[in-house]
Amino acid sequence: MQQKPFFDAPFPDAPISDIDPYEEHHLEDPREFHETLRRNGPLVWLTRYGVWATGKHREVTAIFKNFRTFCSSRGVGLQDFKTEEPWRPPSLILEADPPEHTRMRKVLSSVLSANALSALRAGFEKEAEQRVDRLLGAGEFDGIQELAVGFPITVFPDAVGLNRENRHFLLDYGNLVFNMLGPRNEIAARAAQRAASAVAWIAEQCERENLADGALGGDIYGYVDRGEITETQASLLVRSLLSAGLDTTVIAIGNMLRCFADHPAQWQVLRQDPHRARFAFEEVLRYASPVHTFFRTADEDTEVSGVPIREGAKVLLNIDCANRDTDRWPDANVFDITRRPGGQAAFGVGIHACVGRHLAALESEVLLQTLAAKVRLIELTGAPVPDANNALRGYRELPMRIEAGE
């Protein structure tokens, strides 16, 4: 592989470091980069990418919540899209900023109401209990295909009302998406090559007449009709929803079910109050967050805690080093779910926070509690395989069994 340039530091005495967060041993161990976050103060120059980085929670949160400095339309990867053309046209959600982000994410919440995901809480529950049964008599299986995957690629296609045909053309863009959040390495070569054929298969749901009537996708082209938006921007708005409700949900009900394997006495809890559920996820979240990096674009020259940033510097915001923060939560390496975990990162903070984070939390509360009837014992059976990421972390394979039990 080519050797990487290197960037000096923006300024004299800046903390830097060499090390590249983007290869495959980081992405699958991040303890060592997590630590040169830690070590170099609130900022830290990565000269391999001329990027600022933070692993800090006061940082990352309050980058997080000045859309007006630190903009997202510029791209919420490293490329920017001030200077660089998308590879893709850019989300009206993740990759706006207002008033035009104000306006489109109002739709989608509308489309997203409380009432919209209540309405499918009972299918949900219905899909939840067949699948643990009949896993309950599988002996060992792999619970990233059967349960962190067969789960809501079963559930949020029909929400959405996608056809049955071609479903794992879902994943295959959803890796691809988040893989070209980061560099145009070998990772993101491989999710290219992989989702060849997705990328045209997606936009082709995205279109109204694929959609079924009565399901969230059809719903937003409603917005069509009344004149509040364009076919268009419907169009875009599907494929958001199709972003925000599958990819990082399935990659925390796979850490979800790597945390309570590891921590046996944390599912007794959970067993005894069932209840507890949305606090369980939440914990999960916060102690083993899906979406390990989004970045932030500098739109004026300004400072954080001190360090100076230019127009147009990147800032790479590392959410699960966030999450862990001890000077946030003194015990945050401590995998908890009687915390409540209040101000955890994971589906980001502010005005661009996941607008789907609330259907994730659905598939994967009514997931959890339905396991937390019926299984005793998550038990793992074999060495979990990580899936390098360029902005998710989770597993390729969870090879696990569950035992029943009153």
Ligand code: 4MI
The other form holds:
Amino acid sequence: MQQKPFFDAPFPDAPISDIDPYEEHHLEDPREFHETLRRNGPLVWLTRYGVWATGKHREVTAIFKNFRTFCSSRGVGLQDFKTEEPWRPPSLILEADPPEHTRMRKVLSSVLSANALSALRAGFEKEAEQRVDRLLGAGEFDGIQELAVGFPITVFPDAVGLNRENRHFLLDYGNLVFNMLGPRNEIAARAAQRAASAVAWIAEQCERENLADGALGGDIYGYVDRGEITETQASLLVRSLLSAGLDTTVIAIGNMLRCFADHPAQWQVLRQDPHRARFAFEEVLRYASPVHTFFRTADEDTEVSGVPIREGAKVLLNIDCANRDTDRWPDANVFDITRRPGGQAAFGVGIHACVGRHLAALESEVLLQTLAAKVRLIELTGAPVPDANNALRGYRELPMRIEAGE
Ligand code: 4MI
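Now show me the form predicted together with ligand 4MI; what you just gave was the form predicted on its own.
The complete assembly is shown below, putting the previous chain first.
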């Protein structure tokens, strides 16, 4: 048998653990890893990977906010871009620090502002209504295929301005992007195999001539015409939309369906007052965070909550554990859409906090409101099948049915 790697603790008496959070069973059910993080907190050294890890809300938030010391330009996965070659040209926004990050962020945040997106709502509503109406007569169906994938895979590429062919490549590519944030394990290898044709296809879709006018992709190229970014930068920013925009919302919607199937009383609370959809979505993100892990890299010697951290150290930020931190929310393990889940970390915190969050919220909110208006009951009809991913936590299958009701 292959010897497991072992990275010595960086100082005597450092809290250490040999748990491997990237084993498939931990990715599918993180409770044991979360327990390890809590027991050893606030930071624990993972001997299998030679990285620090935290799942405390306070430390996760503090490290996200301290973007100068804990940089993103050395990669936000397990790999250090300073010492290892990234698998693709780094993202100009996710894997960048100020001042370069700031310029790119400005472009995407105006293209993706709540205001710029409001014109999309009516089209999203129409698509959601047709889909829900069809499923009301369908009996048992797979909530992942029919809703979590089916809805965003139509509205999102339309919003970006992609043509209609080969859209399934978007899922394969996103799956690869997120799996490559972890170790080069079996899961990453399978993702790479599946995405073999998707990588070149994505690069092609990012070119100006393949993007419809009057959609988000074209809006990004508008900044080239005004001399604010180069053509190459524009294509990489479109790549960021395509990397981040689909798998995340697919997982979020799947997790949302599971939350409400498991908590029928909360479904009734929402149906009484569909305007709660926006808060409900935030609570889903807190309770079942789609992105479980991002890293930062210490770009200088520093310390966090008394723990010394050396330059070059990677820190694993376990977002879904932080979002269940009972020091932050005494009833963190209760799914309650009436809470104000302010401070939940699923979109990240600080300068890198999700720039596409208004689009994600619009998609989820429209689907949720449509369901709330037409559906009395969301019910699982079989066991959900978890989808092990090195950075995302969600389901591959969600057998379910929905019941019509005013
Ligand atoms: C939040 S996930 C994510 C964000 C940005 C990118 C990929 C994933 C990118 O490629 O810029």
